[in-house]
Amino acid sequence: MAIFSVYVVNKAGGLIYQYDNYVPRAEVEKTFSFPLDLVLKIYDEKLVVSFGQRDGIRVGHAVLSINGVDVNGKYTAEGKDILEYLKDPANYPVSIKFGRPRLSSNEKLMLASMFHSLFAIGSQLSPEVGSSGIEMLETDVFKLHCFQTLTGIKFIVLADPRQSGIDALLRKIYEIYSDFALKNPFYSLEMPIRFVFFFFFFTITIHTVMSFACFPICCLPQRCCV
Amino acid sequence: MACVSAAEPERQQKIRSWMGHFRLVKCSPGSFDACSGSCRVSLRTDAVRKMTVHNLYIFDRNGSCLHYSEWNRKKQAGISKEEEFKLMYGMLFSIRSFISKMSPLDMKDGFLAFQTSRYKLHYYETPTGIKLVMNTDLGVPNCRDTLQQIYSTLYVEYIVKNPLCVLGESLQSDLFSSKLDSFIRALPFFSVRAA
């Protein structure tokens, strides 16, 4: 039972704060020998399996590491280009880390205004009228929990399917939103949140939540005085 | 049948009186029995909202529409139906984009299904890229099994077991049409909303 990550969009659709709780992630690491039997391609700056899924190194999945040394990219940490490398026999026999890739935060920046445009469009293809966007999209290793608020603020949550009480948790990070960086006089409407106490009690509710399997109310810490 | 809704406080005072004489038990979410002794009367609170499916549509794995069908839809998107079809083939392609780079752990079947304030879309996609979109009422459970019947049991049997549809183009097969309708106005979460 977990909450994966935390997503809240601008308006705009541009990204304000993002949190993580990183699971522990299957990675892979095996010893290889020339020739490589797995085929490797580069993807968006990285370099993934395209064929020859085995043991658990599923299509998808990215170099994290060679030798125990992590990757930057397509290069190795000296600056070498894996490819030439991994051709190369007098390499071998190399030991290769594979694991679903880490997004960066571009990525995340671009997968959150993504989510921005599917929302609008989940309304406007609706068959029945007066249909809010996508508030919860499932899929059979996750569930993404949506609520967008009267001003256009979306708080965006990824659970476990089976985590309940998200709906309250969504309104309870709209609560600290609007307590912790709307009435901060410092904070700019639609920039970026970096207020250490919308950090702190948000982090609290999240760690409750799961903790809890449900959403207590009752239970959270009451706002000490600022 | 009485109808105790929203009636005029005198007559919601004779139909109290009335009632006094009865014992009510409550048989199923909305509804009511009146009894007493041998006499029931069944009284109705509040219309059941009936579960409906809004429409239908099948795509090959080029994004080109194959069939599209609909029951109860209440309102158009607005825009032409080809792009209506290239709009929902190019969101469903994008939502398939966004799962597999947010997912934080490998996925076996990938989507499954999104809802709104108002209606909920199911998805199926088999092996070969044939992918069935359902739109539905919010109050219909999980139907990926009613969309793998759907694909087994009418789209082979009437259209890919067919030697005269060509594959790739629009179905022309009226015995499919027929089949898919009846099928679908046979399914247990399927009713014609009241007007």
Second form
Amino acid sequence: MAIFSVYVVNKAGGLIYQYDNYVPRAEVEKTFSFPLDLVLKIYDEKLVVSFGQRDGIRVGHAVLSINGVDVNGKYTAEGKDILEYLKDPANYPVSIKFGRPRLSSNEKLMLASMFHSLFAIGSQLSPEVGSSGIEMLETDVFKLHCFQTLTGIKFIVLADPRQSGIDALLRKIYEIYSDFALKNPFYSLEMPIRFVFFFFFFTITIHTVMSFACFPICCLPQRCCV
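Would you generate the structure of this protein in the form predicted on its own, following the form predicted together with its partner chain above?
Only a single chain is listed, so you will not see partners or other molecules.
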């Protein structure tokens, strides 16, 4: 069981905090001879497989490293274009690691904004007035849980479908947000959260939830008074 990531979205749909706790990555590394029997293309500044999936390498997987050295998007660590590098027979045999790329900061901002819109659409589609909006989305590999406050702030948690205690976690994150962001005189509403105490209590809470299959609220860390 695991909590994968947490998003905090303001009432305008802007991402004000994001935390990746555990992101499983299916990675496959294979040694190739010339010519490369995969078709690669550039997508969103990454080099991805567009045709020829095999041996665990899937269409959409990105090139993560070449000969054990991480790549930088579509370029090698030395700044060379990967496509040009792979066209040269002198560079073979070559070991390439493929896997699902991590989301960039811009992609996370876009996804937060998209969910904000879907949440509003869900409320409008409701046959009853005053719908709470989307509270949970379920797939075969994760569940998305959402808690919206009265002021419109959304707390979103992506977790393993078997993970328990998410409702208590969402409300605890809201409490931490209230204590260490809203009550901080240096915090401007709707702006990104960058406070040490917020991050400290937030991460402790996440790991506490993951440590217990089922727990009462009292098991969560409480704020201290100074």
